[in-house]
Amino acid sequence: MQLSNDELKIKINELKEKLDVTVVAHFYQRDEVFEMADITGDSLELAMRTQADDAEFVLFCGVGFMGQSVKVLSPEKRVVMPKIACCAMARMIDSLYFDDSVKYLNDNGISNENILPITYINSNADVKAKVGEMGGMVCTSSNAKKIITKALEEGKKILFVPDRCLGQNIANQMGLKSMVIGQEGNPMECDILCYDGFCSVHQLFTVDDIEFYRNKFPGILIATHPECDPAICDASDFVGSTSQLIKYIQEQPEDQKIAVGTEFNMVNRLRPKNTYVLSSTKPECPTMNETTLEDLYVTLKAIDDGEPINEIEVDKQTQKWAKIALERMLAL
């Protein structure tokens, strides 16, 4: 017999004060999921979060990279997922679709010596391993201008994977020159080379919806994610991480009206007036809402067992590498 969305939440918190495990959630979660959290939070916060933790298992509700870093970061624990999602951008990259970026730069004109790898936070270990071993480093939606703004010092070119959006968005910020590789341009005349990856959900929020909301609520603010595309920018009034937008947005007067672009999950539970998801779809990301109650449960329930199930391994080679990937950005 399927059990009930209480009668599960039941089981999990009984689970959870019996077992040495923390739930931590990423903020697309679900929200019923997301409430039966320990930490939650944005994929480095988690990460970092649970570094600090005692917990023997960390149980990561979110996508497959995420868990990875976890991993990385905290070798000594066991980190297991209710499903292993696989991020869409994510997927768009690995280690041999990084090589083959080096070499589109290498055809260019630009030797190894020349280039300095940054790969957003969203990314496999294996990507982020490539980027360690080259020298370069990870960011995150939050800290990119300031890891870019570094990274140039070394007066190198920046191969900035896999969400092109993202460095577009911080080149047009820093008033670089930037290009997706592949597309038309002269790279020895850029600073900042972009692989060809994206959000999908984030592709979703359009101008005309921006011009939507512009029209029918005079005065309302736009505030959007940088994953999304450099138009959309261009035309809020905010950009921001997951962080910052939680942040930005607790600010504004209650009465001050605010459309957001990014996840549908976390725009939902931001606060209960005056708040739109700026699009005329559901922004809702099918990977994050993979996870259930149940699959929690059972998570849970496995480990209670003594046969833990979706455990995240990483190779000693990879680990090595990501985590200094990883390390170079927190130093900053």
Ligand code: 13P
Contents of the next structure:
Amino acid sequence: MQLSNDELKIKINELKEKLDVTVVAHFYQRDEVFEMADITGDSLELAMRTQADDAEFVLFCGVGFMGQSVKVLSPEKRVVMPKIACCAMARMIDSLYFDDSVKYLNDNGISNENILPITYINSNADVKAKVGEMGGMVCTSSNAKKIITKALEEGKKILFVPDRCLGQNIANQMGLKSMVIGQEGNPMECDILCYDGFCSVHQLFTVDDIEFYRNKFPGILIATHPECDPAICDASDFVGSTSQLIKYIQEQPEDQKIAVGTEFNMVNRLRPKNTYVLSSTKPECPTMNETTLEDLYVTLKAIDDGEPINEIEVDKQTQKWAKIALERMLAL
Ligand code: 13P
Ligand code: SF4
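Moving from the form predicted on its own, what structure would you give for the form predicted in complex with the named molecule?
Once more the chain from above appears, this time first in line as the rest of the complex follows.
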């Protein structure tokens, strides 16, 4: 017999009381899952706060690379995920594609000693490990500017993977020259060479959407995530990571209309009035939405039964270098 959401919530709370487990959820999770979490946040906050948490099990409601990052940072923790859903952007690169990107730079006259790789946290542990081994580090959308500023101090070319939009948006904000690998441009003349990956959800926003809202509500503010195309970010009033968007929107007067270009679940719970989703297509992240309340219950029940499911494992060598890449970021 299928349980209702209210029944599931009662059972989940009972199991949470009983077990040594911390439930963690990213802001993009479904509302009913998000409500059950002990720790919520964007990817940077979750990486930092779960590292400091001391429960035996971390039950991570998010996408694969996020649970993996917890395991990499704290290998002694047991990390389980109700759904091992893989972020579409993270899936666009693996260690072989990473090697191809390095080779492209080599073929264009840039030797390995002159490359400093940075990977967006939205990548799997094998890519983070490659980056760590080459002396590079991880960034999130909250700290990308800071990390790139630090990296530039080494006087090297930055290989930025996998999100071309985040790489180009930060380059534009900082007045740096960037190009997308394999597209028009001379790598030798660029500061940041971006891999050609992207988030399909954040590609849904268009300049036409922005014009539509500006015409409909003169004075409206447009706030977008840096995974949106550079043309969208250039036409926005504010560009920021998930937590920066939340802060910006909460600081506006109640009657200020805002159209927000990021994931639907988060925008929907931000503010009861005067907040619009900047798209005629509902921008839901399919993989973030895979996790249901029932999955959460089943995963807790499996821990209680002594047979945890969907446990994250990372091999030792990958864990070692991926951890170094993550820790270089956290140290900043
Ligand atoms: P944040 O780093 O802002 O949490 O973003 C993660 C993500 O997947 C955005 O699409
Ligand atoms: Fe990945 Fe995009 Fe979903 Fe974020 S919104 S988890 S980048 S697919």
